[in-house]
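In the form predicted alone, a lone chain appears below as structure tokens.
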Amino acid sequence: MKVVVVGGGITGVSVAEWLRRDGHDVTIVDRVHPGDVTQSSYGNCGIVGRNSVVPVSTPGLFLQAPGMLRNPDTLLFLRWRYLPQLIPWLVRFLWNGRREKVYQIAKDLSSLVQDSNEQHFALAAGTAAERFLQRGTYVTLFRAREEFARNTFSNELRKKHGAVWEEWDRMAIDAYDPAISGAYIFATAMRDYVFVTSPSKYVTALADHFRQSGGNILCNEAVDIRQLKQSKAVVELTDGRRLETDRVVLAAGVWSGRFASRLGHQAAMESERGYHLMLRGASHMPPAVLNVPDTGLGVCPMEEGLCFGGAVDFGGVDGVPNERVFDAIRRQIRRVYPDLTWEGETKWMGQRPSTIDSLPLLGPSPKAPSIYFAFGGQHIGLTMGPRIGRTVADLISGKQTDINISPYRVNRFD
């Protein structure tokens, strides 16, 4: 079977590689090569979050958000002129933060992330990408134990879906990383957490293996995707070429929404723009990844430097980066590592494809059955990319999937 995968990020490459292993003739189409700096797969914090079951919208968020927007040190930003366009999505997003709905979303997220370690190692096995997968302890820092205890709802939700952690005092934090600010006197630690030491090189290595093993990569931009008669589909490119194929997989992240709309579906998706600062020549590197909730930062030691990522910036897909976000990240870095110095930095901004219920859209379109959706990874696209890839590949290959895909059905917002 011939398959065209539109999108060459971690999800698209994962779909393509699993399809290739199933014996299909697969082509990835993207305007840039997989691993490019413009992709969302490039800019994440490298954390494979097997316990990332708490959705973005949770009980009480609508009450907390105004104060967060007013606080210059909170990594939540809004382009006010974009608010009229954002409101319809935002209202539905906040409505999905009610308690009973969050319980269900967490269960559905768990199906996609609980075996993420195994999914990444299975995808990377026997490829040059393996070396970028490392194991370490995932440490979440708090300024007091009471700060941790206030997150009862999220803590219980994670525990319900398999999270196990140790509780550390300041002595244990010092034994792990004495450079962390003394203001943090309590932490939780999760062992055997996987992180990616260079997301860009990781995706590039997977794509190179796919191509060297017989897959095709076409650097071009898809401008239209349509269902044809006789169970075929077509992808039209900017240079006028038409790729007729048996199946199309739409895995273009936040840009997938425009194609979904043309096919008659509501993706109910918005870009939660994320930022990172990659510090080159940092004077200190932590042993593994850190999560610092009071700063909104994730911290990961990478081959390119020390990565500090975070922020949610609502400014639309086509908006320019907000320099105020980088200033806020620098201030927050000082709260975590007050004595840190560095020689240079690389700034990055990318688009998180976030649906109103924090769940991706997976599977065939009922209105265009030769076209499959595989997008909507929100803040954990790197984590769930290989799982989504294998699931969609199984669907196309006619295999029985090992998870129930109905919560992610592509027409649930229509």
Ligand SMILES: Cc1cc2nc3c(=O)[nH]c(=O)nc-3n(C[C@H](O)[C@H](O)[C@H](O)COP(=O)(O)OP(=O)(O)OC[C@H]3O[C@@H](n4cnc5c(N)ncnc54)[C@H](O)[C@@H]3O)c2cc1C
Given for the second form:
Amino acid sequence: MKVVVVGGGITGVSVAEWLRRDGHDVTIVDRVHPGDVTQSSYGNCGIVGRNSVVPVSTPGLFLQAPGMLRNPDTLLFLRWRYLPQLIPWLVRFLWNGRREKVYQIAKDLSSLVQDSNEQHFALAAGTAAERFLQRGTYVTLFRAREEFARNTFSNELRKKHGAVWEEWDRMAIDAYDPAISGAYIFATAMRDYVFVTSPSKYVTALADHFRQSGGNILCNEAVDIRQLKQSKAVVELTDGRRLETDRVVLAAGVWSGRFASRLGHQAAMESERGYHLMLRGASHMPPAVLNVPDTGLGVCPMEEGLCFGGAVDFGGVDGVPNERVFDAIRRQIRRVYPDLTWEGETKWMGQRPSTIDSLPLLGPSPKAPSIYFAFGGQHIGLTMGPRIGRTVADLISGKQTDINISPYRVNRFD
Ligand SMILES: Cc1cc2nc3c(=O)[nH]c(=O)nc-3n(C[C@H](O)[C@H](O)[C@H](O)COP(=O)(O)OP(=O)(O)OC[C@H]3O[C@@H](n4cnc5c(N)ncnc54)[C@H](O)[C@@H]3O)c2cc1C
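Having seen the form predicted alone, please provide the structure of the form predicted together with the ligand.
Starting with the chain above, the whole complex follows.
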């Protein structure tokens, strides 16, 4: 079958590569090259979060959010002029944070993340991308044991879905990384985690392998995607070309919503903008990624330097970055590593594709059956990319999927 995949981030490249392995004639269409700085897949924290089953919207967020917005150090930001546009999405997002709904979301996320280590290795095996997958311990730092214990709801939910952690005191933290500020006296440590040491190079290497193995990559912008008769579909490009094909996969990250609504579906999607500061020539590197909830940041040793990434900023798709976020990240660096020095820094903002129920949209459109959706990875799109890729490829190839895809059906918000 001929398949065109629109979008060459981690999701699109994963779908394309699994389809190619299934013997299809596959073309990725993207306005940029895979691994480009404008992709969300470029500058994320590189965590393969196999226990990331707790969505951002949880009970109580509704009450906490106003206080968080007043304190820039919590790294939650909002462009107030954007609020009227955001409200319909935000209300439904917060409503999905009620207890019984979160239990269900966690179960549905679990199916997509629990084997993510294996999915990444299966995708990258035998390719140049494999060298970017590093095994390590995922350490989360707290200023007091009580700070950790307060999150009973999230902790219990993670445990229910298989998370196992050790509890460390300051002595154990010192043995792991003595440069961490003495203010952190308690930590959880999850063994056998996988981290991507350069998300951008990882996606590039996967795309290079796809091309070298017979896949096609077309650097162009899709302007329309439509169903045609006789189970065909068409992708129209900015230069007027029309790519007629058997199947189209819409994997355009946060930009997928526009195409979905033209096909008659609600994607219920918003950009949760995230940021990083990449420090070059940092005087210290942790052994593996640190999660520091009170700073809102992941501290990630990468090939390019030491990356401090995170934050949530509601400012609309493609709006200019908010410089206040970078200032806040700079302040937080000192809280984790008081003595850190560095030679230079690179600023980056990316767009997390987030739906109101924190679940992706996967599978064929009932209104355009030759067009498949594969987007909505929110905070864990790197984690889920290879799993989404394999599942969508299985659907197109007519194979039995090994997970139930009904929670992710594409018309659930219509
Ligand atoms: C600061 C930050 C930290 C993060 N940390 C993690 C983490 O540690 N672990 C994790 O699992 N996730 C993390 N994420 C989330 C993760 O990065 C995203 O969910 C994921 O990268 C989304 O991938 P994608 O392929 O769906 O979208 P993208 O990578 O954004 O790719 C979409 C592609 O579609 C293309 N496109 C759009 N419109 C068109 C068009 N009309 N024509 C052609 N091409 C088009 C774009 O050019 C782009 O290349 C983080 C995100 C941020 C911002």
